[in-house]
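So this first bit is one chain, no partners, the form predicted on its own, shown in structure tokens.
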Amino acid sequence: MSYLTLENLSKSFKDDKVISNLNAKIDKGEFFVVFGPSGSGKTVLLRLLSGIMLLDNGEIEMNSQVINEFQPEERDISMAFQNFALYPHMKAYDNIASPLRANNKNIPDDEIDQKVKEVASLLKIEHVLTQFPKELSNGQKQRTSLARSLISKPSVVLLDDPLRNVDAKIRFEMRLELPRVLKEFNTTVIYVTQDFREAMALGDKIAVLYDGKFNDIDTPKNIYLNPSSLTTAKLFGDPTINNFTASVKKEGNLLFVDADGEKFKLKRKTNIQDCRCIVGIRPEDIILSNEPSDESIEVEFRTKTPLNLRIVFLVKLKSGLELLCSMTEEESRLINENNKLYISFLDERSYFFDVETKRNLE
């Protein structure tokens, strides 16, 4: 049994209808990561989770009840914001403990103090606790925002893009720290992105938010793997998917892939029927060579870029479809652009999408 559903949920400001009958089951101590393009209602959903925004339509329910009319205090939910929202007049110890003090708790000063303690140690700030926050780093700040939202050991954390507004050192350390930290809280984690690679590394399940609702929720191999439809595809891979329309004709395990006079075949066991449709085929998936093969097709090259730990080759074939092909620096110094070049696709990974609907057809 799920442990937060979200029913059939509706946010509309005016004419502009945000979130639209977006449903989700999300486990007790999961991390779910909400992954979307920016303005795709990610921030919006945390809102209405948290009670500071209303619902149009549809149902919360948290431990089998529902929290629609609950206030913000009365959820036990936390929020972190992506711009930190520290109080600037409190050093980051009184940040940290406002949520214990809140509401007339009564709790003893020690034990806050040891709570406060706690957690920034977790988190590793104990060594700023008496500065303000504008004498903090912006990972510092970001760690004293987490460490206000966990002290109170709330059932479920939203995170709102937390490391978008820190350097990518500190993006990648708190990408290892967080799933470590959250465990000890053994707390229900919402974590909103817009970067792919985030929700990746951190998410046990993903849920794909655009045009107003959930697309596709799964693990992080499953929608790289199977994506629901190219828009999902298109938002997972650095350099993107490449796509075009081709007709396809199926024999066997081999499907003829005729793109406007561009032919070749796919080895591909798939229930697709002969039809037109969105090839799509990740820049990984391509094999570059200088070496002809039977099933290969000479192209021309017309650039290369060095991307992250991978270069990424642009070739045109003679139709004059281009594609990206990515692979590792060793692999592409056996590559010689000025001798004639060739492509093959790797057996399997070939994705068909419907030209109208862009939905996976498989």
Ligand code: ADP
Second form
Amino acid sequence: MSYLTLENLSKSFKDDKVISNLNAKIDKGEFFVVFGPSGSGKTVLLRLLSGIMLLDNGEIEMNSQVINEFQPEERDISMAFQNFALYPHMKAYDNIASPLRANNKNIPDDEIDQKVKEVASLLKIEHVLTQFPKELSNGQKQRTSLARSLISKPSVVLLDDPLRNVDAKIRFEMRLELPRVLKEFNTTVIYVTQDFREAMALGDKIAVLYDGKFNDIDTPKNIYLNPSSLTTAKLFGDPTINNFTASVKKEGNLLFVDADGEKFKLKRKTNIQDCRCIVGIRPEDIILSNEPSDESIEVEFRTKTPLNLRIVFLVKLKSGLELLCSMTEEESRLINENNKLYISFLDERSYFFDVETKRNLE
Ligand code: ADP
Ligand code: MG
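Return the structure block for the form predicted together with this ligand; the form predicted on its own was the one displayed.
Zooming out: every chain and molecule, the one shown earlier first.
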């Protein structure tokens, strides 16, 4: 039995269907990442779950109870925001303590004090508790905001792109640290991001949000290796997956690809039929070399550029088809783009999508 069940959730603003028939089952203690492009409805979804925005249709069930009609404060769900949303007139300490003081909970001061210190220690912000938000760095603001969302030990915590506005170093540290901190609270986490690397680093499961619904819900590895569609495949990769229309004929473990005159073979165990389809090959699954090999194709160098600690080459095949290949900086130093260049494809690392629907054919 799942702990949190989302069934056919829908939300429109006038004619704009932002969420439509969205479904998911989330287990207790799971780190569930919602990943989708900007404007796909991630923040709206979290608002619907927290109760600060109302659903048009559908059911949210938590711990075997339908909570649609519950007020936000009755839901045992807390939320931290992308823009921190700290009270500017309150010190970090009081910001963190605020959920415990809300709604006449009558929690004694020494108990509040103990809890604030405990959560501040976990998030390593004990030394800034007496400061006001404007005196804090963005990293400290984000930790304060997280501490506030965790202090009442909610069953479910919603984190809306919490690392978006912190610098790269802090983001990297927090990616390593967050799962550990959140495990201490034994809470179910729904974590929103539009960075596929972050989604893959943090998620037990990733739900891919676009067109108003979750198009894939699976482990990071399964989504990367077996995306449901070209759209999902494109979202998991930077640079994005190469894709081109081709006729594909199968002979045993070999696929004979004809991409408008450009003919080559891919080694691939697959159940797809001979067809015309969209072939997808990730830039990191293409090997670039100055040496020809049995199955390599000669290509022309176009340009190269560094991207996220890797080097990306753009090369052109005889037919005019252009492909991106990505490699480590070290590998790129072995390549002289003024000499002849050849590409070959890694075995088993290609994808096939329907020309019309863009669905994965496997
Ligand atoms: P994301 O967080 O994935 O970037 P949002 O959830 O903020 O996207 O927004 C999804 C869509 O819903 C956007 O097109 C946005 O303009 C629209 N939207 C969000 N909130 C409202 C609102 N209160 N009224 C009207 N449209 C809204
Ligand atoms: Mg948002």
